[in-house]
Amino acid sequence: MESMSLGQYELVYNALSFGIAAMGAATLFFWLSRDTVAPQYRAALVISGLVTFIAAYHYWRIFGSWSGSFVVDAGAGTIALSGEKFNDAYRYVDWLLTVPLLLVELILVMGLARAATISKSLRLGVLAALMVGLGYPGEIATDAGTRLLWGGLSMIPFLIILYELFFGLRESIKNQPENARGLVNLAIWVTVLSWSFYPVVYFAPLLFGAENANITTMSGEAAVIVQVGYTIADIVAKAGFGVLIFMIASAKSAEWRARNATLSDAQPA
């Protein structure tokens, strides 16, 4: 932590910051956005909110324990530990409700039958929870070894998971409406992607020297990557995904007020 230097600091403080920030108007964005989509819709927008709500809670949590870690003299510009535990585990416990949220979501909006809505939200929300589960005892090992077998193992669902949205969902993706399809993949592909950066967050450490996420042992370039990186792809997982999710509802809205409409003026009066 020596070769932390307080513009290091800062970057960090002010991504968590933002974090909170962006989260917390995501969450009163897909709130108050409820009533603009079809009722069978609702759910997943409601769903959205609750995602963003939580990871604002925990990221307001996360910059406490940042900022409450450090003692800085921004006159001197020097910045040392304080001696309070940073306690990054919020993050873990955010992910654990969340991740399983965010696939729900997904299949809500998508609008399958209802065994299959609860067969699918059940087998990857459980599969998203293993894979939060497996992860935690690597980013809290002191070894490199351990974080790389933990890490290994949460992978595993990870990559049954990928499975499942990419061929599990195929013929479900081919009976979306057509102005819902394309908007329907994207959510697939920012998922995947968004997804495929925490790893790489998550493995940072061991490329600085650092057998585990703890900042009393990493370097400020560390510490940075690994806040900064999964901020942005919390961001992106949460806030940026819920806004697909909102899209894919209003398109699929739309289309069932437009098919509403031509089947009331073909009744005869």
Second form
Protein chains: 2
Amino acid sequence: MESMSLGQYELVYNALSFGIAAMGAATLFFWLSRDTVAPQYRAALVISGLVTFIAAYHYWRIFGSWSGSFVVDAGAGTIALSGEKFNDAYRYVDWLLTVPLLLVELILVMGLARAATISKSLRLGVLAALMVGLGYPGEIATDAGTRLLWGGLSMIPFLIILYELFFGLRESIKNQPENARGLVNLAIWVTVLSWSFYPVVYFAPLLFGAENANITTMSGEAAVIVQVGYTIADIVAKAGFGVLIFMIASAKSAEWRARNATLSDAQPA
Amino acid sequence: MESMSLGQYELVYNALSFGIAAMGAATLFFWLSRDTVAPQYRAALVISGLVTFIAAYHYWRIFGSWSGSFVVDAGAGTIALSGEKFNDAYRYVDWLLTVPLLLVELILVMGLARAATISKSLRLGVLAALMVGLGYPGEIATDAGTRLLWGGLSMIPFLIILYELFFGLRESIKNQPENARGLVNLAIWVTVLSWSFYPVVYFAPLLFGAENANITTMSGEAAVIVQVGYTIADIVAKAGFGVLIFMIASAKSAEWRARNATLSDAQPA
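Would you mind generating the form predicted in complex with a further copy of the same chain now that we have the form predicted alone?
What follows is the entire complex, opening with the chain shown before.
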């Protein structure tokens, strides 16, 4: 570690604690709101909550690993490395579970036909797992070349997913009820934009002269960008995205209930 | 730390533990009461519980940080700083999440039209986040001038919110059912009065000759006022306010059920 200041350490510390609170609260919100939507959209809310629950667990672990890696001297206002190793892998384990589930969440709330739901979930889920798995060797690498290589390989499934979202899923927007089309379109855009933020954070340390994201060798500035950057991206892509999924499910439920009410009113006639 | 006594330390310690118990219990009350109100008011109770859940998490963290910052010698009846740094930021991280949600809670229980609910929630939520964000640099500043500057800036969104509550929300009280008008009016007053208590606590250390709220340099008296003051304000503004929201939701549900029963009674005629 070249030059991490106490202020930089605390910024990451508080961002990670914010992550725990935000993911935990989002989980309970999705699960408690489950029975306010029509039965066919409840699975999407259960999965939204699973994603933020898994993330809350990992933020809990990352927070512990981060605070365990440093020793703070409050009197002198300084920090030093404790000798415990900061575990970069928690984020990747998290993404391996949550990123495929995020795509399933989106596919479920669109209410496609059963066969399309299964085939799209499988294809996009496998691509997402591949994207995360290929990124990891670069994240822990100790030289810029390896980071670029694996980061570049990881971009291939990433770009295929974006292509699928834009040309596969967006096409079925016209089959959505009118009151949900704008929201579904927004959810796809939030996915594309928030996911695109991850490669930016991934490659950012290179711009700060840090060859890797290992806190024992990386500059304080690069460590803050990676940790705070991933935290913001995770909160938008998981909790914020989940709120959008909830809004889509609510809008489609209202439309479904109105349609059913009209049908049953019409029945006796 | 100039002169924190063991008694002052213990007063804050017990107030923080009281905060954990009060917020945790309030959370369970709101969520367990959720299905006793009419469906359209359940979201308000879910959010009331989220606010106190997030607060319970942060009180648990603040309690741990407070007790970790001191070493007590029970035999000698003295305390000393442990060298661990007390984290002032937990309260701000908490408020960043909970203060916008408190406003959403109030807007939801008023049952405005969908567009008004969304636009008011967004506007007041952004103002609340701005108010909290602007306050933080002053809270951690080491001189009185910086505390006054950021505290003063934070008062701008605060006053706009108060204006909106008084002239925006109070106006729609006349659209509330008669049995809920007094309670809605009370909820707005509780918001205004309990929120006004925060700037008083924020600026209080200056009156006690403490230039900042850092426990390593602030007088024991000022630290007690800040910690106990914020705890009381939080319990009133989150748990107490939530109970009012529950009472409003209950009153409006009773009125709604009575109205619906009359309608279905009328049907056969």
